[in-house]
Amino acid sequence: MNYSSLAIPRLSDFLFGVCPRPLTLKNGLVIGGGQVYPEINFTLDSMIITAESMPQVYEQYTQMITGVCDRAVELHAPGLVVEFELLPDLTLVPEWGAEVTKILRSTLDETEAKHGLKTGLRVTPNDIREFARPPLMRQGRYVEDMFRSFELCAEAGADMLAIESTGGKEIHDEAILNGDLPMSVFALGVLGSRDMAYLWERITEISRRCGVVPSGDSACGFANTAMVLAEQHFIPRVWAAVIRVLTVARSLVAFEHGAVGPNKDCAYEGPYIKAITGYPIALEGAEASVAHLSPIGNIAKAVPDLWSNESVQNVKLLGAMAPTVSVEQLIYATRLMNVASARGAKEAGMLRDWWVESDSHLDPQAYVLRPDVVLKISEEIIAEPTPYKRTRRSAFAALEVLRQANAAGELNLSKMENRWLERLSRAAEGLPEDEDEFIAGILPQVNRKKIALSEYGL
């Protein structure tokens, strides 16, 4: 599949809730189809992950599944998707996230039997090929052990398989320390961009065989690790949302390899994933600040399908544990958003507007999510065609898009931030049009140490 025009092109029909490729699970849940559904996500509290300890991480994750089940049941959920995101040491021992997963599956199925509520199972194995230094990105042992916890979990009975996938994030994470948009750019749109191609050859050929959604991916390593770091005041916001829209062009290669959707809720470049392919996508907002802070909270409501709380521990709060506080103060925030659908487009799209107005003037980053501007850039992206182009591209266009609403008056940017914004548009002015020569260009600035080439097809 190559993506070259939007499947949604007219603002009017970007809304939360509805999508032009909705996805329906076996039990005839459909996502994307008229209601936005929340979609849970929790973990263990602290504790060490042994053989002896797997008896008590099997009960907390019954406790944690029980709890969540129970009160959506009370409080009349239209239906509930559970995104269980395996820890590293679940993913190291394929047995043991399988055995979760069952877990999950038996008291998702019980819930669904007794009271009727449709649910869905997301299964998102970690990328475990970090564990290795530099990584091994297509052999050896712990790509054997990631690709088999896919097929024992699908086994399982996951109904979706995701990954928060990490190619390419070796040098990335120095590149945003050190505002490196040229190794930014090679990080995301030749070397990620790459390894998506070839995990999700993988993922896809495992999902079908197995009879399960193979939904999508996620720059969590990448944009989310910028926006922490711009909350904390070590990197310049501007810089953190110009990343956000550079992970655009490495996202699509899942849909252009097989996903179908719904993308990840860390995936804040879900819109422009939506707009892009029109299949269902997942986010996170305010609620999702049990994980991580962030300055977009309320836009990132502008358009989901499935509404998450990115991760939650099982820890005990006042009202009770967090897990079930999580679900509920989602299940009352997608009350709203499927309240408004029922009402029609026309107020959907004033409760859209609202929460993009609330949040994206205060920070670059909101305002790189507003759905025109994702129209307007992703028309850009798809305008070229390979992932490098593309994401070359997402820096010039996001870029001049902060420079016009910053002249606008539409957003008031520091001193500081403006010459970012000025330094990082004559990096992006650097970049050849040729992926050839941008490789030759930037391969001897390249840590060795750090990446074996070899791994990416180099």
Contents of the next structure:
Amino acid sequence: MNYSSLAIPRLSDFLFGVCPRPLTLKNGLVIGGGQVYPEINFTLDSMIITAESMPQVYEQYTQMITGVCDRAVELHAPGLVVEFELLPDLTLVPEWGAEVTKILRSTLDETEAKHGLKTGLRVTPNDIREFARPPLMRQGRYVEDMFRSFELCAEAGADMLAIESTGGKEIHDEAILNGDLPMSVFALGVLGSRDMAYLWERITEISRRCGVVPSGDSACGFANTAMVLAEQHFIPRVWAAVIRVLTVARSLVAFEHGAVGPNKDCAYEGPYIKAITGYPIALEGAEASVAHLSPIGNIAKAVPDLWSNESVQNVKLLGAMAPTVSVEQLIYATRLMNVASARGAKEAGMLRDWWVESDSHLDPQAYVLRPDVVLKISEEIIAEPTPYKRTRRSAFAALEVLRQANAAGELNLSKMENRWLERLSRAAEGLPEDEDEFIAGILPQVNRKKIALSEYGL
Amino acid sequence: MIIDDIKQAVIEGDATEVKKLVALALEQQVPAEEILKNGMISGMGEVGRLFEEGEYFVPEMLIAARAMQGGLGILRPVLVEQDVKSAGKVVLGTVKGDLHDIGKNLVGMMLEGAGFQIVDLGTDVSPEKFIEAIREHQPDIVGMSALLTTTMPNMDKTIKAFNEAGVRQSVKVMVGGAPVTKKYAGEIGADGFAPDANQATAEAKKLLVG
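Next up, the form predicted in complex with its partner chain. The previous block was the form predicted on its own.
The complete assembly is shown below, putting the previous chain first.
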């Protein structure tokens, strides 16, 4: 499957809660079929995970899922998706992650049976391949354990499988800090994309065999790392915005190799994926500030099909335990979206536009998530045939959009940000069209101690 | 004056110029310590100020840091010969089970710019590896980083291991990372805490004075 046209070409059809290819879970919950559902994610409070502490781990997860389900029932949530993002230790010992999956499944099933609340469970094993340094992407015990974790979690009751894969991250962190656009393009458009093709063939195969949904990936380790660094004023915001768009071609590879959505919540490239593929997406924004700050809290609400909190620690707040508080926030946010949708596409579009307008002029990272900008750039991306060429085109398109917005006064970039916009534009001009030429030019600059290039077929 | 030129070249991140000027200054018999402190460290101090005021981002700081490293490559043998001490030696690492290293790397870069000598142990560093590094490198400070709530407790374990190995008293321990708080640092018996990479240098200096 190679996408060459937009699944959602018209802005008026690009809305939250609806998509051309909705997903129906086994219990009938339809994602992207008209309603936006909360997708809650929670994690352990501070503790060390060992065989001895596993009873406490299971107890915490039982407490968290019970609190969340009870509150969802009390607030009349029309549906609920839970994401269980495995901590590294719970993937390193796949049986532990599977046991937690069983606990979550059991409570979700009980809630559904007792109260009729339709639920879904997404399970996201950790990309533990990074534990080998340099990471071995296609061989060794970490790869084997990671895929075993997918299988065991699927057998233990996951409805959907996902991952936040890290192929290319070995060199991308430095590219972010150095403001090195060609190296970022190499990490995402060449390394990451090759890894995604390998990974998603396997995840799709496991999913089909186990009867679960191969949902989606996220460029979190790339673009969200950049976003958080920009929030701390470590890197320019225009650079973080460009990296966001650079991740699109990479994340699209998952869908070209079997993923069917919903794309991961922390994948802010999701609107592009939805526009291109038509599959549903999860997103997160204001309610995800429990995990990280961002300048895109409202605009992220423009087109999601699941609305998430990223992840919250199991700590006590004045209201209740944090996961319970968090699910309440998500339920209220989605309630408003669903009321707007019920009124009609015009009203939903109005709410979408208010959210867009409230963020888009304040930060270039928000600007590149404007639905009209997403459609424009997505069209350019899929005009190219390969991940490298698409990533290269993403750079050109994102920079052009930002330059035009700045010139038109739709963005008010500082002197420093302007200097970086020019600098990145010059760097983009140097990207050759030919992938082999690009790779030959960049390889001498790659730190070979950090990456095993042979794992990427290089 | 050549010292001012070295400082300016560091601020501008011009590695070639820094190297050329440091070599020239040595030829002119300028004391190595003066080149280091009033030229390069002072230049990095100005870079830090520009960063604090939003005039520079990390990429510009890294370029300046690399320019300083270029100069240090020429200056280091002379500093050793003249027994010029660094601001302090710091062993850095992300604790066991944690693979995040951007924050730690930024702390290392900023400390280096302030004249500290850095030994970076990388990520997923076990207590044993930290202890081995203390014995081998005899640092003034050990800096530990963690980004996960489930790896942060390994800071506590590592400090306890330092006590058991009898090396705790020989070093100051500094901790940081997203889930780490000053309160937690106090609870586990760390000597210092920095909420972000910006404040790590000031905290390290404070620890060595105190």
